[in-house]
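Presented as structure tokens, the chain that follows is alone, the form predicted alone.
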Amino acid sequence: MRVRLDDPQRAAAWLAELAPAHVRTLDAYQPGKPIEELERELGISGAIKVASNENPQGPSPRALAAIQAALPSIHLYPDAAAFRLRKALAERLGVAEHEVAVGAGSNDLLYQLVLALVGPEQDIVTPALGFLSYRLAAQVAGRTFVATAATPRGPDIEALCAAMTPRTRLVIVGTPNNPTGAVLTRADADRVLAVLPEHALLVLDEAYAEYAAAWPEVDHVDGLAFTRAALAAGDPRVVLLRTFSKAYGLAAMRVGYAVAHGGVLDLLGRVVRTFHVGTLGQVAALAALDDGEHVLRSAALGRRGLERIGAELARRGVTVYPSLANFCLVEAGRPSAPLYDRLLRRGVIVRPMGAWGLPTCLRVSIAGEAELDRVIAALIDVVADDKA
């Protein structure tokens, strides 16, 4: 029978029958507004984007050179196993090659974990106020998502532990957490692992680990050391996720990696898309891995930026939550959506946090040294104007 979709109501009804309920109710991920879009809408130039936690320092020159050198070979399929990159990562991280997997960003590996390991009657547990993709990955697969108590200062660890049941397959914790910047302490990680069900995995999402390393005086778990210790003890229940998108400045290349027991990564390999990390991403990440100075400069820039934003706003009575990432969460004390619009008109793109359940907060990424003055001035004018 031919289906006619010229009637909008009939089209909507047809689509409702076409897709399962868990897909129809999904909220699509909304990325930060692009600079070009804002400038086109408002007829302005020189806008600054501090909404997507990107590295204002950009990529390593070594990565750019590697991309340029690889361009003549882009008619060939990439190495599906990412052999050279995985080998280099294993050597750098002090693990075996079969304990490293590469994905199209750490977000890709997160989806692989859900698809490969979480069955229809099992669930994913994570603190509230976490990265939206934790929930989206569960919903895309039609799996149960359990969010436990948390504040912008960190998760309630006992609530997280209490939520684990025999149904639990993944416990995901971002540290530093996006969007709050809060971290898991080593004692917190030990506590969670101690009560983790036998057939569950603790996933430490450390997309901002290199930035956290710039704050050695702050107690936070070293996910790599924690994962290696678990592996050495014969415990396969810890998975570490990291990315080249943040401190390495390769967000457009989409490269991330996981460190875990080889058997766990073998299961991920059964659901992965073929050729999911392209040649340019692989060579860029390999080159960036050797530019430690670039990463250290990026991390230092992140710390300086957060200290400046925090100090300037605190002097004006605005709360900025502690963060060990390259962004901070600003408590405006009133609905943030209008403040977001006012900042756009000043050419500054931040991220309103209503979708995270934080309707009075804005997330602000660090900017480069030359742009940070403008960002801070705009925040003072818009967010702190009635708090002085």
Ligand SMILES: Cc1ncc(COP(=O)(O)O)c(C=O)c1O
The other form holds:
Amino acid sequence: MRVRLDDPQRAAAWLAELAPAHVRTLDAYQPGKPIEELERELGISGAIKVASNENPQGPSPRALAAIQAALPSIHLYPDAAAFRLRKALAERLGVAEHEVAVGAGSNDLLYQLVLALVGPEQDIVTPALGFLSYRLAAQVAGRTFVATAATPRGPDIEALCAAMTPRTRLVIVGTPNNPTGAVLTRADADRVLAVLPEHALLVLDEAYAEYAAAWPEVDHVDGLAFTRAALAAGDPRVVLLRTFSKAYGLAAMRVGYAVAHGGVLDLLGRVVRTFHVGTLGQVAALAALDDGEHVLRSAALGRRGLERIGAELARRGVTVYPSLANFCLVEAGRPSAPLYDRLLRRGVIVRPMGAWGLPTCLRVSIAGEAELDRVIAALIDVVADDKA
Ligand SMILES: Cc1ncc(COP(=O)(O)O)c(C=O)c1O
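Please give the other form, namely the form predicted together with this ligand, since only the form predicted alone has been shown so far.
All chains and molecules follow, beginning with the one already shown.
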């Protein structure tokens, strides 16, 4: 039989038959446009992107040197087991090597968790206003996704606990959470683990852990200590996810890691795509791990940036929700899409929060010291212009 897609209607009908419903109805991740493209479209230059929670300090020079040194061997496949990186991580984190897995970003590990552990009759429970990949990973696999009550100040822990059933396999909590910046307290983490069903995992997504560490006076769970305590107590139900994309400044290298019970990681290893973490990512992460100063500087820059944005906007009557990450959620009090456009024309690229169900909010990542003044001035002019 021959198939001809010579008109759009036939093409649409053919594609509709080709893919299952859960794929056809998927809302694919909408990446922001590259800066150069936006500048060209708007006829501006020198735009500042504070839309993707990247590290304005850039990567560690040690990571750059390691990448440079590894370039002549990129004709070889990477070490599929990421032996050296896993060994270094295990030493650094105080766990056994078989309790560490690496992924192509923590995003990859989230997808692995869903693919390996959540069956057709089972579900994933997570507070609303979370990282969009939680929902996407569930949808891609055609799995049930349950979002429980949350506000920008944090999840309703009792609602989260009440939503867990014997069908639940993953309970995912971002701490600090993206896009709100809210954290899980130690007591809340204990509470969730206490009611977690026998065959479910509590996944603590700590992509911004190193930033949160710069706020020791604010009660927030230390996911590593929490995971290690669970493992030491013989409880295999906690999974910690962290990444090299944020405080380590290696977002383009796509490296994240999981700390969990070896048996759980063994299950993830069965669904992993071979050679998923490239050589350059592995060597860059390994070198960055040794540059503790760079991470501390990044975290300090994050805290200073958030304190300045928070103080400047608060003085003008604009609510900025508390955040322990490298971004904050700004409550504009009116639809944020037009504000996003106005900021864009001033060369400041933020993230409007309509897709998260927060149509009056903007998420603003911290900028480098040289650029922060411009970001704050633009926010004051555009967001605070009819306040105070
Ligand atoms: C809460 C959270 N988790 C995970 C990630 C994924 O990061 P990556 O896949 O780059 O490690 C992000 C990225 O923005 C995030 O905000």
